[in-house]
Every structure is written in C-alpha cells, then in structure tokens.
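For reference, the chain that follows is the form predicted on its own, supplied as structure tokens.
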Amino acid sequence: MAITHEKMIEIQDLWFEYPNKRIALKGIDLHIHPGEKTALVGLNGAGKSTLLLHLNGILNGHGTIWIDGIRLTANTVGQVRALVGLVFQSPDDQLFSPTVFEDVAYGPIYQGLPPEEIEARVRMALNMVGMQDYGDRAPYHLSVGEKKRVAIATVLSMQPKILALDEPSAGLDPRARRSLINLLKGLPHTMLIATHDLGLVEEVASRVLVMSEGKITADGKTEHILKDKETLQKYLL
C-alpha cells in the first residue's frame, strides 16, 4: 500500500504484546487525514492508550507507522516526536517544573531553540490555552482543569502537527470540562482523542473509532456511531 502525505497518521497491521503476555493490539489498520479530529472510544482495556503510546515510539509493537509521511523507526523517532504532542491522562505525569513557564519551555529547550524563540513559543502556547497569566505559578497549586490546559500547552509549545490526548476530560468539573471542549474545538491540529466522554466526542470529533480487545470494531462519522445503539451497547456500555 502506498503511503502519501495526504494521511497524517497511517498504521498498518500493528500488534503489541505486554510482558505479561496480554496482547493489547491485534492487527490495527488506521489512517487519519490532516486536520481530522478522531475519537477513540471503548471500554477499559480495549487498547486505546496503548495505541496512543505507539504514535511517538513510547511503545513499539510489530507493524508499520507513518506520521506525516515519515516512517517511525529508531532513526526517525526524534522527528516523529516533534510532530506528535502526547497529552497524558494525568497532568501530574507531564508537569514537573517549579513554574508553569518552565514546564511549557521544557520541550523547546530540549529542541535546542534560542532563548528568544523559547520565550515566544511559551507565550504563544499559554495564550492558546487561555493560561497566559499563569507563567509564574507553581503547577501543583493549579486546579485539575488548569493543569490539563498547561499540559496541553507543554506540547503546543513544540508546534506539533498532531495532538494525541488520553482521557482529556477525566476528573474535570462541569465548568472545566466545558472550557476544555471549547479549547479542543478551536485548535486546528489533527487529533486522536482516547475518551469515555461521549459528550466531548459529539462536540469535538468528526469521526469515531470503536475499540474492543485490541481491535477496531467500528469506524464512522460521529453522528452515525453515536446513533448506533447496538454498537454502543456492545462495546461502550
């Protein structure tokens, strides 16, 4: 199968087995186009997070992954990680610096950018998530919703083409959840969002992939999947 730049993410026959012999991914085939916002839904243990962790080489299964025309290998993993911004379910796994500014600056510093470019990237990213006045704050003093926004800013500062988000609305109160949904709707990035939040899916995603036991069992437009009561009852409820 020919790979073209018209596909931002292309995965072919991806398998992954954990050390305990549990097979978490079973022959995943997937393509996502530039700018497409895709939700990845399914019960716990379906393989959603495992799939996300393959996009930038944190996990390495058997199969082929292309990101924006670059095949993910040991030699290209650095290039690919610059393209994929991975946001973990718990922002505490992503925030570790004394201040918000330093957390958001970490990626650009690692990229070797000059100080003035780092400053510009941080300001841009914090503005994008509505946290421009929080640069001097300590992350551990923030609310969960604020931490989630800063976690997203830490990847936006690296100017990725793809956002891979794992349960972005988990643990948020209704106001913070609404704020997050509005943020994700407004971002132009290609997105793959693993979530149990079907309300978020309905508002943010144009496409839904349903996973069960390491396989994609349904793939379609959001309005079609969410109206398919048989699929919802079998794989999500």
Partner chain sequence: MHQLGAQTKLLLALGYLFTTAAMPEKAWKVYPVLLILIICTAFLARIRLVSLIKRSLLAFPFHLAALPVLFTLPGDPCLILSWSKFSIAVSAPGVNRFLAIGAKMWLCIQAAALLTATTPMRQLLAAVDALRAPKVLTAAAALMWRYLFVISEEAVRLMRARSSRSALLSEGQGGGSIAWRAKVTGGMAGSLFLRSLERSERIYNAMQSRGYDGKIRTLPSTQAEECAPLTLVIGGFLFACLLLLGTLWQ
The other form holds:
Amino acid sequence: MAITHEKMIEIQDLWFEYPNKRIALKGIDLHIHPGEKTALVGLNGAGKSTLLLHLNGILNGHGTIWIDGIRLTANTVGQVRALVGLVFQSPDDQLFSPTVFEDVAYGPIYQGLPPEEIEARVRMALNMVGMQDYGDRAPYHLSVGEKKRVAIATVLSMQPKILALDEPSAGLDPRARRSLINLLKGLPHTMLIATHDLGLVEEVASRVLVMSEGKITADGKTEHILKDKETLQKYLL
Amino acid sequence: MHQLGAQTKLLLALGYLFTTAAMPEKAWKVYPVLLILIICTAFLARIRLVSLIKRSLLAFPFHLAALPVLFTLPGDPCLILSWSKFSIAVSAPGVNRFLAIGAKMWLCIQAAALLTATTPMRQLLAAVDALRAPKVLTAAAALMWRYLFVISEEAVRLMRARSSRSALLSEGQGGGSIAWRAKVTGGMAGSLFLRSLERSERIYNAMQSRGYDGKIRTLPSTQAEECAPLTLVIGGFLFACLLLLGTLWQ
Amino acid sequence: MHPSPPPMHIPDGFLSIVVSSFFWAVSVGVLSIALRKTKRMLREKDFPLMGVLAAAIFAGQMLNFSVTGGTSGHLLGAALATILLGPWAATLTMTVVVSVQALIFQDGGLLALGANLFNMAIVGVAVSYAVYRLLLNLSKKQKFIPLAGFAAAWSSIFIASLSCALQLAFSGTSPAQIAIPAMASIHALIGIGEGMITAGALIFIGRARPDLLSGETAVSASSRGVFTGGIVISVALAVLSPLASSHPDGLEWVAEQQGFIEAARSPMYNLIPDYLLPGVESEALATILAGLIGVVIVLGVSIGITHNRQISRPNDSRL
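For comparison with the form predicted on its own, would you give the structure of this protein in the form predicted in complex with the partner chain?
Let's see the whole complex now, leading with the same chain.
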C-alpha cells in the first residue's frame, strides 16, 4: 500500500462537551494518512464514539478538522459526509429502510445521482460485501452478521474515501466475526475503527490509538502497542 | 391477483368498502353477491378463507355496540322478552339493522384483509403515496413498519422479565395493588418510549451521515404505481350496478 | 403479536356514508394544518422521531397489566405522545399509528378511518394537550407532572369515547341514549388504566431524562390554538353528549337544521333512527352526569393538591 505524506484525516486540538457538561474530548490531535487502517481502543466512555461522530460533522466541538484537504465547516459538511462513511455500532439503527436495496440506495439518492447510477452503486456496494442476493430482503430478517455487512454496504455505495466503524465486531458469532475481519482486510479504504476486539485490531489495523478520558494516550504501530503490557494495563485492562 | 398494481388494488378495495357500507340494509339479495366477490378474489389470490375469517374475528366485540338497535328501532315487535314484571320488545327493523351492520362489518373486514394479504406493506405505502398522501406520513409509516418488530421484541422481553419475577406463593392473585401494577407497567412503557427516543436520535445520526437534510427523498419507484384504468372502470361500473341493484331489489 | 383491539377503533359498516365522509373531511383538514405547522416548527430530527415513536406506541399497546379476572388495562398512547412530542407532531404520530392499524391489521375500518383519526389523533391529542397545559399552569413542580399526565390521559380517552359514541348515534347504528352512557362509563374505567400507565411512564421518564419533561420542550412551544381547540372540543362533547342522550330528538333537530333530513329519508342513508324506550333517558343522564362529575373531581383533586403544595412550600424551604 502506497502511503504518501499527505493526510486523509487531520484533527487539531478538538474539544467537545456534552449538554450534560461532561467533557468527552479534551484536545485531540490526530493525523491519518491515506490508506492507513487505524484502530481506536479504550474503555467505554473514553470518547471513541464521540470522536467518530465528529469526523462527518454530526457533532461539532471546538477545534479544526480537515478531511482529504477540506476543512470541515457548516458549508462543507455535505462534501465531507460524502467522503466519510460512518458505520454505527447497532446495524438496526443504521438500516432504517424497508428493504436492503433502499437502504443501500439512501446515500446515493441524497447525493442526487441519476437512477441508473444509483442502481449501479447499490449493486457494486452489495457485491463488495458479498450480499448481492439480498437486495429485496427486509433488514429485520437478516442475521446480525448480515446486517453488519449491509450496514457497511450502505456507506460503500456513497464511494467514500474513509470508513469510520464503531464496534464492527460487537455481537457477532465467531464465524461472522471471521468473515467481517476478512472483509475489512480486503477493503482499500482509509479506516478508523473503534473497537474492544484486540484480535481484530491485530489482524486489520497497522496503527493503534489508545484513548482514555477524552485524550489520546498512546499512538503507535499495532505490534508495538499490543506488546506494550504497561500501556495496555494502564488504559485498557 | 398478486400481479395487479398496488394502487389498483387499493382503489378497488376502497370501492368495495364504499359499496358495502352504502348498501341499503334491506338489500339482502345483494349481500351474497358481495360475499361471492370476496370468495372469488380469495380463490384467485390463493388465500385460504380460514385465515381471512380468523382475522375478522378481531372486530366482532364491536358488534355489541349495535345490540341496542334491536330494541330501540321502531317497528313491528317480532319477539318479546319478559322477565318477571319487565318486558322488552325486539323489533323487526331492529333485527334487520343489527344483522345488516354485522354483515357489512364482516364483508368489509374480509375485503381489507384480502388487500393486506395480497399486497406487501411497501407497495401499499407506495400506492398511498401515489394517491397524494403527504410524504411525511408515508415515510414515517415506513419507518414505523421497520421498527415495529424491533420494538415489539423489546416489549416482549420487558414483559418476559416481568413475568419471570412475578411468581405466586400460592394460588390466586399476585401481590401488589392495582395502582402498583399499573405503575410497573407504566415504567415499562416509559422505558420503551425512552429507548425509542434514543434510538430515533441514533437513526437520525445515521441518516444525517448519509446526507439527510430534512427533505424526504425516495427512489422514483418503477413498479406498483402503474394504474390499470380498464380494471378500475370495470370495477367502478360493477360496484355502481350492485348499488343500483341493492336500491331497487329489496 | 397484536393486542386485543381497544374498543375505540370503529370497523367499517358502522358509520353511515355521510358520517364517514364528514369526518374524513374534518380529519384531512386538521391534518393539513398539522402538516403545515410541523413543517415550520419541526426540526429535521423530528421525522425519524415520529416514525420510531409511532412504532413504540404500537408496541406499547401490547403492554398490559391485570386488573381483576380476565380484564386488563392497556395503553392507547395519545396523551403520552402529546406530552413528549407536543400536539402537532403527536397528531401526526397518532395518525400514522391509527392508519397502519387500519391498513394492515384491520383494526378499525378504512372508510371509518376518518372518524377514527378524528377521535384518537385529533380529539385525543387536543384534549390531552389542553388538560395537561391547564394543570401545568397551576404548578410547574416535577412531582406534579405524573398527576397532570394521569388527568390528561383519562380525559383524552373519556372525551374521545364520547365522540365515538356520537358518531355511532349519528349513523343510526347505536342509539344515543344507550351508546353514549355505555361508551362513557366503559371508557371512564379504561381511562383509569390509560391514566395510570401514562403517569407511571412519566415517573420513569422524569427520573431518567427530566430534560424531556421540562416545560421548555415541544409541549410549551406550541400554539395557543390547540389549547383553545382542546378545551372547546372537551366542553362541546361533554355538553353535547348528555343533550343527545337525554333528548335523542335533539339529534334529529340538528340534522334537520343541516338539511340532512332529506338524506336520511332517501333509501341510501338511514341517518337518524327514531327512539323508543323513553324511560332510559333519566338513567342515561345520570351516567353522563357521573362522568362529568368524575372530570370535575379529577380536576378538583389536582388543583387542590397543587394549591396545598404551593402554600406549604415556604415551610419546606425553611426546614
């Protein structure tokens, strides 16, 4: 994978406070290169999901965020949302349409694409996650693993450059987890994956960020961080 | 029957309902024709009559609301019920109206059930959409349909958790006052609502991150909207004839 | 998975064509106002909120608790929706619920849908809103909210049932002097279940997310029109019903004024039945009066309690 020196994600001094006064992010600085697959680990409440929700402007904290050279502002939020595919933790929340096809088509419809292009995008996305025969099915009738795949397809159809995944392997049985890991390994996108699944981190990610109480407390190559007993003990276990 | 466009089916069903509801109550010779229409349609659609009939039982308690017309409609008494000093007369027009209401209700439910059995919810919503129903309502209905089962399962889990903790020490009523039980149930309803509220926030986030901007957009649908004008004209003519027949032939 | 139908969903065949068309027209009119209002006031996130809460109301109608023997109390949800969403969005949400119940589950008819929407999505919501606002104006205390919720829920069920009974009476399917007291007394009881569940739900929500019930949300942001509308509907139905049930000829008089009597004479419609059994009148009146007294008592008790609280508050703060 060719890693250039331009930055796909750049965050400077990002702070965020929830309406209930809890400060969830305390000065995040972060650079992620194109094609880099980065894992975001840390205990519940460390701020991982909050950080992901900032990548496409769902939450707006203080600080600056650049996505693929575009500065995230109220004016560019539409553009940025086309670049960042956010996959939520619960596929039931992400798949809100009556059929798989309509759900995968949702993003392209809002991008204003012509019908033929929408159709082609949906086929492409479902193919990428191996769910090409499920277009007419209702999301309710899918297994958790299938829902996860479709949830990923719903953002792939927007042809984003970045995938931001929240707990992608939570609630999966071992076989579904295995096939999800293989899927993530095979996708070429820049990824930021918030997860507790260290096995997945080891296989998919080349870089690990450890978060604790709203700060990034460790950042390094996967093999280094996962062997660093002291860091893991302090922030994760 | 399954191939007919959803919009056509919806309009035909509405026509049938209108015809049945507007049918004069003494037109007993026309009711069998209406019934035959139902049976033929069910046969064509390969729907088992038993399942249709089961569905119609749901509404029958409501028929009780029409019971008083037996006694209050003026006319020749056809039956006099006496109990010690009191006696009450059942009038012939009363019986007729009571039976007519029952028959109409039953036929209407059959027709509506047939429509549902042959048309998936999605197409039905598309048909309602095509009849110019407001988009906000049909889109909210689609969303409701999507989450109805998810949330119903939550409700079932809540009730299971409650019953697994409401053991009885001996035969008879469980403990707690009715008010307490109502409060517990209210708490369950409250938690169901809260969870749904929070879920709707997450769904909103998911929609937003895929471009939702407050306007509801859907794919220009290709199927289900095609109207079959000929079928509709024939159907309308048939219903008009039935109404005329019912008015004249009592 | 479906709850036993609450007795308020009128099936097709019960309403005359005139009555069904009239209420379709009224409901469509009110809904179009609601749509216009919500378009202006709703935030983008309220559309998913309406869809998901519609599902929650539907599912919430499955929840029940045993009262005695085979009877059980369960929820219709109009009051809860009104308190959480504000009246306009609640009207739309209840519209979605009631329409899907008719369209998919044959719970309530399609021709009768206009009337059912009027009772449950319009009267139910407007009355809930008026009663809730009225009581909250007396006291803004957190503890008072469930009580106000109880009163709102009970009144919404009770008044909506009067509207339902009047529609049946106008259609000639159930004579006014029997339908009104019967519906009213049954729903005075059902309303207690609705009220208790609503209050329980509000207690729960008040503990977990008090922000949702703080006066600044949807409920208070709504217009005065709904408030007035709710009061007018309540009073009109509460006055019209005993009138109709004690003077069934009154219905005929109304119909005559409207020129409906011609329609009633034609064989197509049989609007107004003539009544026998004059002896029932006084009994019917008594039942209705009992219902009205119930309303007064609920209001009186709630007002009394807040009044006491407000008086005793200075002492509390000193302690």
